[in-house]
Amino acid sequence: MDQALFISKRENLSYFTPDFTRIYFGQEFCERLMPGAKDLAEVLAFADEQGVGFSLVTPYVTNKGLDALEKLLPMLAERRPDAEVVCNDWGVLHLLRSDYPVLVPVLGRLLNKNKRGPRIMNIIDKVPPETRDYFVGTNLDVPAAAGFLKKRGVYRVEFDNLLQGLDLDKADPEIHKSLYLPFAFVSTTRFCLTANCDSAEGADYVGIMPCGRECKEYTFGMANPVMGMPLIRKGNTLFFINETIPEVVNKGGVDRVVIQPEIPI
């Protein structure tokens, strides 16, 4: 089992051990907190001198977005030319494939389509059987969507700990599978309501604005009857906890663990 360090800024090297084998660095949910090139080079030269292997990962990008990775991109190819991209948007998987071609491309978790919300519990057993099949199945079971993936390169899918849980059987045996580890992402949006959440002239605005990235500062805990426990809203995200290791993990249908230590934003 391969077990990955998940860090989105550079100080949490600190989490690493020898029981991990990769390195998984960067932002998935917010193209204004990617790592610049002065943070991305001293994470590669330590994952270098720990001799793991390393994982980019990227998030949902507007064109600034795309801008900002091609300033990261060509010294990743030319440092790390086995190193993983981790893409959670189809126009960064375009521009790896198109572009930097020695990368390897991953599938994001944002891009699985799983569905993910808590008040999934309230029904899951109340459901028919066939309908519970489709909430703990993955797209990976429809060879029409496996199939494009490894035509374009990719053969490996992120996945979070699903509170439904997860059933790989039906997955294609072809695409590796890796579980992220407790924090599950539930919704994110380019719509912050922590930006300028400090700031009493901001309080009437919501939308995409600028901001002081003030998801580095604060972190909301939110809760209702209906979720069945409570959320973690950072940025413009939602989480939940999820530390039970599910069957899938035992019965060998993932092959990667990757550890979150932190709220990864």
The other form holds:
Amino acid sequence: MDQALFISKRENLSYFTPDFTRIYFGQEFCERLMPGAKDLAEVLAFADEQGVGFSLVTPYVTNKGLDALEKLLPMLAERRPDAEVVCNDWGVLHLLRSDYPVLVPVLGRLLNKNKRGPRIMNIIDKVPPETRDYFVGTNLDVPAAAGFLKKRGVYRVEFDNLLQGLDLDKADPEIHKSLYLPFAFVSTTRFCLTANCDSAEGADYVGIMPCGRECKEYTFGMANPVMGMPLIRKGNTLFFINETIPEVVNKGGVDRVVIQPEIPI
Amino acid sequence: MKILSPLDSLEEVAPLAAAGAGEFFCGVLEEEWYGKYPVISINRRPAGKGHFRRFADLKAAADAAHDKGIPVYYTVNEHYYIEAQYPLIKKYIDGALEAAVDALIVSDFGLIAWLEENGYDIPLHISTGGTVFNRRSALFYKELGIQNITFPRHLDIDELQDLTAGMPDIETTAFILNSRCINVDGYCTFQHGLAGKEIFPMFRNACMLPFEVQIMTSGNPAQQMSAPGHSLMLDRQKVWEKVHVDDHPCGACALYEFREMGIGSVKVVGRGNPTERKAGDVAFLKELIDMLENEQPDRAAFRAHARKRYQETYDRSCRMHMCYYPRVMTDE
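Same protein, different state: after the form predicted on its own, show the form predicted together with its partner chain.
Below: every chain and molecule of the assembly, starting with the one above.
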């Protein structure tokens, strides 16, 4: 079992232990939080020193974010041509395929659309079996879907640790699967409510606004009885925590566990 | 610039066409699907209003729309489908093709691939679930043969201008009225619910639920911050409860820029809304688009007229949190 450490800031290399065989570094949810070239170079150097694999994690991006990413990829392709790039945007996958074919694309968890809302746990034992199969299933059991990815060089897909469980028995065996622990994302927004949250100005503004990286300071817990568990809003994204090691790990359904010691924002 | 209107029944074709609809989108939900998947839709709208119930009804509506020269687009746009669903999905697509719909609105890459593998020859439109935030994504879909892209709600006017200026040759649709989702549709994994206070919380859209909010110093819920003076932050977190309540969110002021950008159509959300509301929404936009195209007002004059007509039509003022493209409220 491959064990990867996922960090979104360089300082968190302090979480690295010899148990890890790979480092994930980057950002899935906000293009403003993408690492700069200097941080990327330092983390790459660390990965080289430790002799472990490297995966650059990329977010969904506007044109501006795409331009920023294009400044990082040449260095990555030169320094670590065996590196993976976790794509959470079809445009980033397109960019890799056309301009950086040496890098290894991975389908990120944002493009893996499993339902994650914790309310599912209220009904999972009451719904028809077909619905249950849907909630624990994946479109990687559709040959056309798996073929679509493989045709584009994608042989690894990232999964969250679903509360309702994950059944990968029918998923294409040629596609490797990673499981993220313990933070699972539920939803994300560009109308970030953490942006400027400690300022009265724009308190009623719900849109895309400049920010002072307030996400680095504040985290919000959000509770509603039907959710069954608290949600965590960090920056522009909602998460839940699921620390239970699922059966799919022991059954060999995943071959990589991605550990997030902190919420990856 | 056309108006893409929701359509739920044959009876709606005439009044919505008269109001100015230039395109229709719709879906079908039969008992067989509902029996197996009561809380999962085939088309992003769960059980309830807003669906044709029989393909024969869809065909009658499509025929009536075509008689008026209006194309009908059919939604099969859930974010993913598993293999076990495909026999039903095939039935839903074959039924729609027999009804002579003009395009499928899709989102799941697996379905796009399946349609190609199985030789379906029908135009495909990418739902907002396709998350086209940048020029490369547009190119990705263009190379898949997609004819139309519906942009995410989460692009501001400047970003849309930048994006459309560098896009491949592909038709585009932007949201304009109703259901201003706080989350990015294509990256939202809550099971899709319904709007309305009468809906039991279990099945209401998750983003509409009232949450008790706490401030934490880290991701650890045990480390809650209790210092005074944080009411501002708490209030801010609860703004989203006000956003997705369908209190007539509107982006009509942005029609001015959309026309300049060459956006092909603007989408009125509202499958399941009463016919009168749908027709009112379409008529509101139609008058504004006609003004743009016939009178060519300057931006300030258009904005002023759009706001006046919004207030007259919906009996409420423009509000920042209900503005689809809020930069239009701050750029003058």
